[in-house]
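Form predicted in complex with the partner chain, single chain, as structure tokens, below.
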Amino acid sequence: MRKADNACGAVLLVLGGLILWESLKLRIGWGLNGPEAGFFPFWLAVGLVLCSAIILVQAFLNRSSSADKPFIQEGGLTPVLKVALPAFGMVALTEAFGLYPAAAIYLAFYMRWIGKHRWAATLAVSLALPVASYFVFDRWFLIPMPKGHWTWISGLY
């Protein structure tokens, strides 16, 4: 747990250290509208500098049991992968199909890899999800979902 504190208290530093320079950019002086653009997220940097120093000091000083414990617990990694990977690959999938075959390509490939569900269940839930959802979303309250680079499949539906 301490070297995930450390990371994580490492990528702040660097993140307030990235604002604080854009801030100063911004100018963070007195405008002809009173306090410039750059004040505001000057002074949040510096902030979070600050707080992020300390929590580092404090990871390094931490010496407690809770301390070694481990970031992700025995056996945990790989069902966390199982669901981000095919939930990113859904987000990339959407870009070049649409949402909806994006998420029936997920949704079969999740219920049959993961939950070794029978064919006939997976290809009943993955194309009822997304045509009901077709329906609510495009037809019945007119927000339209993306439809993706490739039109030859968007254009079907």
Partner chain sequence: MESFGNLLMGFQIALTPYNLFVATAGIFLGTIIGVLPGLGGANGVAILLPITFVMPPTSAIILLSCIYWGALFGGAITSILFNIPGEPWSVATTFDGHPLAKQGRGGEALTAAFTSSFFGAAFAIILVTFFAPIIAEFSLKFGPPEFLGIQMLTFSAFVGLGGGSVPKTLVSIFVGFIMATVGMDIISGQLRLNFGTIELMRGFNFVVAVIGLFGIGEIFLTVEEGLSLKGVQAKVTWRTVTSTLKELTRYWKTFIRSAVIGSWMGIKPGGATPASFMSYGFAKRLSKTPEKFGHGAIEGVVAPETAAHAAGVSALLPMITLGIPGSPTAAVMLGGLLIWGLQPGPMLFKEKPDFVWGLIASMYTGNVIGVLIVLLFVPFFAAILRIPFAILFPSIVYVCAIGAYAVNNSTMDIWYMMIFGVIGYVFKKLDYPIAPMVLALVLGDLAESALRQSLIMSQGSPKIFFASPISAALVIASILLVIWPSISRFLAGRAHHHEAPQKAS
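Could the form predicted on its own be shown next, to go alongside the form predicted in complex with the partner chain?
What follows is just the one chain, with no partners and no other molecules.
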């Protein structure tokens, strides 16, 4: 467990450092129109670096026998993969089809496969939530979401 904590803390520390470095290039101050482009990434990265430092310190100070337990118990990997694989699939689908179709497919797959919900509830949620998100973000707040590379699908919305 201590090795996993060390590895996780180190990876998060490097990631936080990279985000800090990149956000400093974008200006982190407060301009006339509000926060500048690097403001939020900078402060999120500061939090990430602090949390990863806490993880590393705790892993270093933890000398108990529980620290040598395995990171993943037997049979514990399957539920993690059931959550992680559809999430990776949604990222890939978002790149191809755009956010809203990918969200509909992801929600339908996840609710039916993991949640074992009925088809009526699955279809209602997986269609209503992306449509509501489209109207909130694209129409009302005028925030364009990823449309994907296949324009014949993103041209529908």
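Given the structure is predicted, the values throughout are model-derived calculations rather than measurements. Residue numbers count along the first chain shown, from 1. Note that the rigid core is defined as the largest set of C-alphas that superpose within 1.5 Å between two forms.
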When you overlay the rigid core, is the Cα of Tyr110 off by 2 Å or more between the two forms? no
message: For Val11, does the CA position differ by 2 Å or more between the two forms when the superposition is done on the rigid core?
response: yes
_Please determine whether the C-alpha atom of Leu24 is displaced by 2 Å or more between the two forms following superposition on the rigid core._
yes
